[in-house]
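Below, in structure tokens: the form predicted on its own, a single chain.
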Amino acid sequence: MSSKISPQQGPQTLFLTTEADIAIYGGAAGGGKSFALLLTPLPYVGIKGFGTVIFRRDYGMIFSEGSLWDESMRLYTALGNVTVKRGQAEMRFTDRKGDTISKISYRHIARDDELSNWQGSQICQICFDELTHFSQKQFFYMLSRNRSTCGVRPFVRATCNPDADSWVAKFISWWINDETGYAIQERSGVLRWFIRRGEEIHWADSKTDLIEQFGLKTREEQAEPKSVTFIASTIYDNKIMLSKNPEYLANLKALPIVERERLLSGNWKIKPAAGLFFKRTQIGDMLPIIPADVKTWVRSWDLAATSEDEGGEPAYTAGVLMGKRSNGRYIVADVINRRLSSSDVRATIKHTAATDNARLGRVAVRLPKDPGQAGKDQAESMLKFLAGYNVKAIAESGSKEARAEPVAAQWQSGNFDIVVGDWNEMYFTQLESFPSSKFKDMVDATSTAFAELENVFDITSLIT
């Protein structure tokens, strides 16, 4: 008994039957769009010489866990006449003798200088998943590859989550309203022409402005100009997933705003900003002494190593002592922020630390690992320097603000109690004009103590 495999009414089926040369899906997650983006060359798998390429940013992410490939093999492998080369990561469609007809192809360009790889190829379709990871000059080299003998008209199609600052945002900006950064519904699929000269984009709402206002004479001349479309869709177009997995839009709504807009609601326009991830009035108490619930410790450091009296402009040590209590929710104990030299640094370090568990019992000691062999010999002397307390050195990776979105979730959500202190206003100061603020020790020693509590670490980033 075979199955049907069929889009779902909405944007997924626009996506199918656009007869756009250049069509991008999506703008918010859990919509359906690498599903659709996989369905595209199923009509043209029968066609002697058609051949997709699927591209990625990285080669891993063809492979992961619920990747393109596996919901490929998922959906390819049920036809029956399919040769799996997962070694060249292609997919071969054949006929009764074994000949190949079609293929699907899934390839990775990370960095421009592999574009040359490309040069002389001739692709019917080809498609980005997640566009916003690539650049504009990849994209549109790309573009002079879409070409076709197979009888088929080369086109593109793309999936994407928002990226304010990416070029796919400007790209688009014609179907996203300016103001609220969401898209305008009644565009959605809508089709507009472009020609590129030199570094400049000149948009029209037909083929023939374009031709008029340019002087296109030739038959080559006059297929330069290029049909675009945008289709917006959001988890609640996707039927499917919301009945199957309708824990995946909780996960949405527990985002921190910054991320929720744009994953959830499609917000082109959000960017990180001072009070988007953290404000004084989302907190769910002032505490006047530390409660006994609390069931495990941790002090969390962000080191400089430059005393005030040293000139310029030094930044601070922070550290932020950050505990999770038996009902689940967390405080934020003691914050020291000072402008330290090293040896006063380590002094400090040693000291708080000893405060701390004649205190609280066991509290870990959490220090950051600079990248490079530097940071991995100042981490070794000051594990060394901490004999017999729990502390580690782990290594950060992501920016500042990917690393706190975690915590902002759920400061945001009320689940942080404050104890009262005299580092509250400088505290409360810093982390609501994050990300914009010069200074942002306590904001990144707040969020890997959450990170430490959470135990989100890969133990291959540990010194032991």
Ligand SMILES: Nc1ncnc2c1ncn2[C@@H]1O[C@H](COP(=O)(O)OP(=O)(O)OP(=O)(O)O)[C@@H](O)[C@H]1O
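So that the term is clear: the rigid core is the largest set of C-alpha atoms that superpose within 1.5 Å between two forms. Positions refer to the first chain, counted from 1. This is a predicted model, so every value here is computed, not measured. Compared with the form predicted together with the ligand:
- Annotation: Cα of F15 displaced by less than 2 Å between these two forms, core superposition.
- After superposition on the rigid core, the Cα atom of P291 is displaced by 2 Å or more between these two forms.
- Relative to the superposed core, Y389 undergoes a Cα shift of 2 Å or more between these two forms.
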Given for the second form:
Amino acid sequence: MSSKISPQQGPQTLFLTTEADIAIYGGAAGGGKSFALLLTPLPYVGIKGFGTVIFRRDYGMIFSEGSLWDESMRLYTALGNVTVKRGQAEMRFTDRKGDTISKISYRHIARDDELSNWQGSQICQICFDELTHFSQKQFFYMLSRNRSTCGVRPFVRATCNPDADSWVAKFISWWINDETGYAIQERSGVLRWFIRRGEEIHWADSKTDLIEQFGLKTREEQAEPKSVTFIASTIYDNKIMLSKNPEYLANLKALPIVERERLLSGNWKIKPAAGLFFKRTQIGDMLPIIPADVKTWVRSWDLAATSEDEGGEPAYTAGVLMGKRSNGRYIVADVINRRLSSSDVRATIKHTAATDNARLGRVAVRLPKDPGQAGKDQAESMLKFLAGYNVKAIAESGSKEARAEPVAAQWQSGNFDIVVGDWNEMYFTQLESFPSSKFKDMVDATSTAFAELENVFDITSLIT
Ligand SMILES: Nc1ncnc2c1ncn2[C@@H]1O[C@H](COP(=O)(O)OP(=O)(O)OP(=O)(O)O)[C@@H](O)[C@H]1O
Ligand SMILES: [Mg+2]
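Show the form predicted together with the ligand, please, because up to now only the form predicted on its own has appeared in this conversation.
Below: every chain and molecule of the assembly, starting with the one above.
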């Protein structure tokens, strides 16, 4: 069994063979990082006094289903004499007499003020799973505990997924393309050196450069510079996972754009930012009048969550009128976005339904349904109030970003035209600032309008 455990070709092998003092294995999701992390102590577990501490941010993450602990149990206990001390979150490699040779411990550091617990300790190998979950202070404090008396040179191994806001993004910036946010392949696994003075990190291409630059004389001083490498990987490097669990890739592909960029493509720069979903320059045309070839219409509403916001003013209610034309293109023909009290919301929806139907023929009305009994009651009362119209109340699921994905994809492909109206500027401004904007009501109404149009389309295509 033990012969089957080995790193995969590529980044995993690089991670296991690198000479760096600190190696950060920072891919996208599912690249096999955590698994490789668990392999890193194995060459040393036969050395008397060797010890590894594997850190996670939360205690619960150590033991959760499919966690490091579970994977470790599977891996290490197949390897030889291992005594498992679950209560102490430790595994001990023992000799034939049962005496401990080396130890792998699982610990968490949730807060900076817990660091003093580690004062005076010596850890030969320090591992961080999900390094971006730890603060810079935690990392560098623990680095000061990275010492050894067992003869193995102390080292640090860490894994993480991209996070543009974390200190790690800055720390590894040399390995990342500043424009695209993707790892620079030729630099993956290349060593650089740093020395930390105060809060400042000084980088160089070699240790000698730093020794000269900082005039490091004594042996202790010269031991100060540490080498670092960053190793990039994505799910495509984890062939075992791709073949065992192909739906994992499909799940990554189905993520909203920011998460997909991070977890599928390993983008270290992407953040939820304005213009990521909709830009006014991506539409086809501004139409002076509503075209005659619209086959399906919907007016979709996003209702204010509460009727009064903190300032006592009612929140926004948005209604987006969207159509699909016989040539397959979409139009947004009208947008209402007003602060309305709850009684005015009902009246506005009804009046709008009457006007839309008189102007355009059959216009479906789509309303959101809040969770719980109250939401159900409210939806039922609205359906009664709007009797005679084609109206549906549908519970929304997933994040607003995830809901906006399908319509944004069509918008970005230039499949939307917009009818000229005095609401245009307000509408474009909110769409362009999504998802970082405070208000998202018009975006959400746009997402649900599109979902409704596509459903209607699906049903008619089934019938004809
Ligand atoms: N060398 C290997 N041998 C056998 N299985 C492997 C190997 N490498 C990875 N795997 C399998 O791939 C799965 C995913 O790997 P892992 O959890 O290490 O990915 P990860 O990069 O840490 O993902 P995440 O970003 O979600 O944390 C593991 O559960 C394991 O089953
Ligand atoms: Mg992992």
